[in-house]
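Only one chain is included here, represented as structure tokens and corresponding to the form predicted alone.
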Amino acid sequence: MWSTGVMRIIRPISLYNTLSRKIEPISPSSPGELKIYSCGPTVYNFAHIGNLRTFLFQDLMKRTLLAAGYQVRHCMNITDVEDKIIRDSQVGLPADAPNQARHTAMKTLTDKYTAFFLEDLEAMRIRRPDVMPKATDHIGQMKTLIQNLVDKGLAYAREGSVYYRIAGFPTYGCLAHLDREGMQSGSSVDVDEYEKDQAQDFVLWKAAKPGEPTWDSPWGPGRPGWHIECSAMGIELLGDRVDIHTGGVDLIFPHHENEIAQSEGALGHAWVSTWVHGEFLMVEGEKMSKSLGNFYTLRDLVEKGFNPITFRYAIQSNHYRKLINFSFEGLKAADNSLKRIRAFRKRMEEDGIQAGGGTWKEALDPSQRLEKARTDFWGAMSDDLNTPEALAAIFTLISDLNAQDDRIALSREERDAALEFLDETDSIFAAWPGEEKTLDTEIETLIEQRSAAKISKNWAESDRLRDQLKAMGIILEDRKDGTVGWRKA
């Protein structure tokens, strides 16, 4: 949804722009409204945790912008036609299979892995984009864009394929900062992914090959190249001005460089204001590889006993532009950090049960301490999503307010103010939401039965009921004062 005419307070946010190599304040083309395009998954297999790091950083960025007061329209594509998809989907089909059968086989594969990808997003509390276009639904827009480039002399047909003429686009290489002197003018490449020293005319439309699904076109049967897909969908759904374009650093070249050439060549002006890229995820110091046995999906982590939100926090507690060395020890440390924040939230939800009494010469003003934490938190997030510093502000607050509450109980008003801050920060990190304060009748009855068993010193029954509740997702906490608290596992 866009502006309703209501005045909003908007916090300024700065991001590292890959194009300028500088941290710059974002400047929306329409005040208070941001259009964001993200390169989505290529759905031929499960997304691995390196892929998921990119989608987690994009979610963090979007949540930060929303919490800062911006209205956001977010488009993320689903790549459902591409070299690897065709390779895997056509296995087993006879050489003379009709075109419709090849399309059906490709759709069966991509629908399957699209569903798994959406399950991963939900498990990690990643907010769905406003629109998630599939490439195969926009073949017509791709052909129109290609014809536009041909008409302008920026593309040429050859043997049923169409190539982009990079010599006709003087600023080609601006995003990746390529050396134009080393470019191979006049040569062409048909593959979608290649090294920087292969900067040459790239394919927009691929002529039909045996064993591949095809579409009709003015240049003969074939299929779109990978790079043209995002340009066509982005322009169609977000228009000729996009505020932020995101992706992993592996997409800077050639994919995003080619998007710029295609889009700006057709439009005649700059298309994207700010390009934002997230770094790689290493595993135990090495790149992920099935041959090394360090290739993990989210489902692999869950099978090893880790919660997807723990993975979310582990990724987001690091700066998005820094290499992360993933390890299971790191996941355990992330889990311990989350437990600390959640325990503080639980403490603030209660009415001073854990608090001490008396005076303390180092007593502080909780309201002032909260305001400092909020200032420090937003100062960090506004500075290129500096999550380590933002989380440091939260943990310093937890230490200070816990120390205060140990000696002088915080008031209900002060506790509520702390909970409000936790809600504000959780709207971005999505890892420490407020617990439900009510339980269903069955669980309440079991807790009462367990308390009765303790009072009667029936330890076996007490332990049995504790284990039963744990299996139902309820963790009991026996306190020193004899009361019993609970939290969800």
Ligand code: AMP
Contents of the next structure:
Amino acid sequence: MWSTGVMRIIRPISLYNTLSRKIEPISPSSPGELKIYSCGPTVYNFAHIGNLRTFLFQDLMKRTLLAAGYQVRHCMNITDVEDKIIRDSQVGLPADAPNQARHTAMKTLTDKYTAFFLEDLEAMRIRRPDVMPKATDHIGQMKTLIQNLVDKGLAYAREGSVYYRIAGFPTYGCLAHLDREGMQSGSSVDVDEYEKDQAQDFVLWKAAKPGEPTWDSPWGPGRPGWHIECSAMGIELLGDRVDIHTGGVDLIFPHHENEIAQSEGALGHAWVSTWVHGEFLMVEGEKMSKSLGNFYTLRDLVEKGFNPITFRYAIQSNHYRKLINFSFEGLKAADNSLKRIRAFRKRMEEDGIQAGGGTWKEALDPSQRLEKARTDFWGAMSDDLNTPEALAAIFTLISDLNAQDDRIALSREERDAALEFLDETDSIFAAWPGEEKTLDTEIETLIEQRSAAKISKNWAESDRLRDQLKAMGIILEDRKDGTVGWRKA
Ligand code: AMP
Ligand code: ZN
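Since we've got the form predicted alone here, give me the form predicted together with the ligand too.
Starting with the chain above, the whole complex follows.
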């Protein structure tokens, strides 16, 4: 551990850096402070639980860094202009619809799914990022960044579009570890964009096509490409040195490779120190994805009777860099493990009702036992967020202290020390909180179930859930933006 000038104790944390392909200690550009950028959702539909796996890993990482003593500024963008959003939002508009109507239709769709996304975050206890910029609120910064690249000779305009000239950026491919020859038929190649100098050059600004919402620009009406959105918002909101940048592994190439080319091309120096990528959630050996149709949403799980926190736990009991095959059996197993931790918490909250009063020759010193669990827990978490090992440290402690308490009652102080450790670890895993928070989770799950019932137009079920909440003294407030707030009567 090392301390900062203000005497904050900070635990060192190492993470796997996709750039170096090594687990490395993180070293913030300002001592004790970390600036984190996460690529956020494309809001044209519900997030599926594969997407949510990625957002959960980012939350776990952030919570670990906070618990380790760092200050964190976290930015996650909302992608609210993009091909699929345009495709889905413009359906039904006449061919001659004015630009304003096209923008309004796009915003109606993205506002709706942004609200659902925020609900999902809340249900899974994912802490809200400090800033969540919407791409459409930052078009000006994107145009400025593109102009900067044009001025430096790193970008060129062709027939109303602007492209990045990767031949001008010698380290292109450094993140994905691609050799430039091998990139000839990369997935970034868009066959429509025949005006490009080189097949691998990627688009920064897309010239207007009929039926699309557009913005004015020095290159004519059009809209930003997806990659430039993150560079522009990241530089604007976090600055020209970002400590950690995250996303799912599918974003390594081309999205993050292109972000590096754009940001570093414009800034003239390294932009991100550590690139951290989470693995996929799979279904029967295939990546869960909207295009394959093999996906579930969080609402589907809730409808099948699972609590979002059970899903959170199931995901976090696996290492973030290992593929997970999703199954309902896995969720049931997670539920059983969670019950064990919660039962232990309850036992520690009580004053030794089940405890024994005898002697035991194998008796341990509970405070030493606890210290070992803490050391093992942090040893695992600081080594690239090794959650399976960190949880093993908790379960070993639970077995040992339960066995001891069966024979020789733990004292109140020892119970409180165990509770303190549970709080400390829950500040990261967010799955075994104290009583007040447990009630909140129950309420939030019922609200989630009610939203799911409303979406599937099951009005009887939605009314029943409202009544159940009312009986618990909870008053619901349906907000204009589609989210549901609550308060205690
Ligand atoms: P999108 O909303 O499509 O932009 O994706 C949001 C995030 O979900 C990105 O970071 C993707 O890398 C990630 N993602 C997409 N599919 C999966 C999956 N099956 N498992 C884990 N993460 C995924
Ligand atoms: Zn991004």
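Numbering follows the first chain given and starts at 1. All figures in this text were calculated on a predicted structure; none of them were measured in a lab. Here, rigid core means the biggest group of C-alpha atoms that superpose within 1.5 Å across both forms.
J.: Aligning on the core only, does the CA of residue 473 end up 2 angstroms or more away between these two forms?
T.: Yes, its C-alpha moves 2 Å or more.
J.: Does superposing the core leave residue 424 with a CA shift of 2 Å or more between these two forms?
T.: No.
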